[in-house]
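Here you get one chain, nothing else, as structure tokens; it is the form predicted alone.
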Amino acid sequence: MNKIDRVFNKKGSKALVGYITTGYPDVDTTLKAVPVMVENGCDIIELGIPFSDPIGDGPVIQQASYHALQNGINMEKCFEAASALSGQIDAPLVFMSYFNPVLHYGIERFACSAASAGISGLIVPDLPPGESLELRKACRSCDIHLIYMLSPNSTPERIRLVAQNAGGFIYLVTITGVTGARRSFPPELPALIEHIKAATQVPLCAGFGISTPAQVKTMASITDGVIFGSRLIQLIDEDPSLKKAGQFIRSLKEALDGA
């Protein structure tokens, strides 16, 4: 069974998904931070593959991606980091990559290499579900879930396609725009979540703009999990010892469990 499925098969549990840019501020920090994330409550780890044009990301993750690229982080080094981490932690690892690096590397080659490195899922934010058949087949052959994204402006057709083809979990973008902390969420979000959950049995996790325990509690009450990232990267910058990062994650996990 895919490790992501094990997370959601735990009765009554909700998943805390933490994002970190691979190689930011350096690979050693990634290798230290991910176990800290798991120890303090992350159920799934999302490893961002740095890309030169991260159109879906806000300034915090854009800067982290740029810095990692400047430090020489490439696809092979991301595989190496994932392989090292998969031997240290039991939590599933998910790659987040834009499509161009995957295509350049080779779709089947990428899926095989990711599986060998211990990757359980893949998020490709700029690949429409209607154009993802080749990648989806390659991922399925390697027991990797291709995780699709939906947002408040997703069309009924896109929701239908995602509901039919999603694996692992569906990533619900809570806002229109890029990643980064927000103070509130669209009022129509609960109705959208209800509509999506009526169309599929695949778990639904909410991300983008989530950075406080109160926001986690709100989203966890109507979804199967919560995704966070930008605030974590800021805390790693502020405190390289990772103590602030650990405390922050624990506060989110307590809010999640409370929901």
Second form
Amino acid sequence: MNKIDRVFNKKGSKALVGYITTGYPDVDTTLKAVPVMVENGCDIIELGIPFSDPIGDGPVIQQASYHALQNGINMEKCFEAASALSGQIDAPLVFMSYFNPVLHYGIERFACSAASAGISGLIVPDLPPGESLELRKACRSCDIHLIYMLSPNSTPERIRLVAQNAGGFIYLVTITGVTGARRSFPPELPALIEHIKAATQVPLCAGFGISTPAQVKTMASITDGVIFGSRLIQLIDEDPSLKKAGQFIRSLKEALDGA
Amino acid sequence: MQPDNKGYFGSFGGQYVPETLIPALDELAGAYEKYKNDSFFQAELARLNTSYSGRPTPLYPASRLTLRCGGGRILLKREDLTHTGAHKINNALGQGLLAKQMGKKRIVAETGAGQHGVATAAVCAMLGLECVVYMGSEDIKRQALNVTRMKLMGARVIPVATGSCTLKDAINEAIRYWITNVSTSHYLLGSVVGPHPYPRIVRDFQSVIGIEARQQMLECDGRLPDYVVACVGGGSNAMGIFHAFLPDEAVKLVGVEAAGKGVESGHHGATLNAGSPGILHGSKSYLLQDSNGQVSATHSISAGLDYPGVGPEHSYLKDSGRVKYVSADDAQALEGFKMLSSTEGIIPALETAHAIFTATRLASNMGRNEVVLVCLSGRGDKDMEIATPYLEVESE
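Switch over from the form predicted alone to the form predicted in complex with its partner chain, please.
Let's see the whole complex now, leading with the same chain.
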């Protein structure tokens, strides 16, 4: 069974999904930070593969991606990092990559290499279902879940399309916007979540804009999991010893368990 | 040709965007389908094309430039004479009207050289729409005059200081703004790039250039040109003039990319000459990228050609062989810039100067009864500051 399914099959528990930009500020930090993320309560780790033009990301992840690339991160090093981490932790690893690096590497070759590195899922924010057939096939043959996104403005047809093709979990983008902390979420979100839940059994995780325990609690009460990222990157900058990052994740985990 | 129902020209195009934008692209495609055949909309566009933009633009026989080259006749399609000084107004006007019909209150746009930003700012002022323009901080420096023009017409110009601080990064930021304000804003994309339906919409609004030029050729000369030459950054003026000539197989079409400091130097914007298929800004097309699929930094003396991508229809036309894509470097562009200025009293934009240079080379090797038609896509007032140091060096 795919490791992601195992996370959601545990009865009654919700998943905390943490994003980190691979190679920011360097690969060593990533290799140190991911075990800290897991120790403090992350159930799934999302490893970002940096891209030069991340159109779905806000300033924090843009900067992190830019600096990671300046510091020499590349696809092979991302595979190496994943490989090292998957031997060390049991939580599933998910890659987040824009489509061009995947396409350039070769779709099938990418899926095989990712699977060999212990990757269980893949998020490609600029690849909607209509363009994803080839990658979906390649992922399926390597037991990798291709994770699709929905957003507050998704129409019933889009929800149906994603529901039909979804695996692992559905990534619900909580706001119409790019990644990064926000104060509030659109009021239509609960109704949308109900709609998605009616369309599919695939677990639903909410991400974008989430940075506080209170937000985690609200979102977890109506979904199967919560995704965070930009705030963690800021805390890694603030405190390279990763203490602050660990405490932050712990506080989110407690909020999640209390939801 | 028309793209297929998924927005592909052959294997190029598509919609590689975050899910949040899909409803907006569907809405735009639906609105465009409705209004492109709407007689009221088309009449309004035609009226403003005439009374606001100054269309049709003339076809000018550049006799002294022709004489200088000593070969085929050179004719110029004078898009530089349109309101705001470049072909960009054709698309800004069309999309502005479309956005108004769609009930959008705010327009967001990107700009490289500033010509698309200026055209968009003008149209927004005229239609009473709010206007936000993203522009790379590097481009703001080299095109300061256009920044002032945009601001004067009420646009908010936001500097983009990420990545290479040029057109590519301005598009990234405009897309992010659109993702965030998708229900109230229209993204007025300025070239034949981006996700479907943009490459088709922009081409259609620009195709007026070629439709007029073809008819003017037949009326004045009773014949079609042997060559049509246009510069290619994203490729909107080129698609605009090429489109009407695509079925005329005897007419050779030539797109001119920016070779910057030379294609072999790595500092250039010659996407079709030196790139490979990839994904940038929502569509699959030729792309300048490194061995890891990261988008390459580019260079051109002209901000409008300083772009690592190109429109998907151009990629299709390259692979099909219908259009030949060549390149001219910074020095050659400056040569074209000076030659047209001194022989005809027409100062072209530095972007356009790449096409002028290539046309003069072609003309020199042609017979006297052959004709090369050049899309004079924009005027060069905006480039005086960039060009001055080069001109001074030579006069010393």
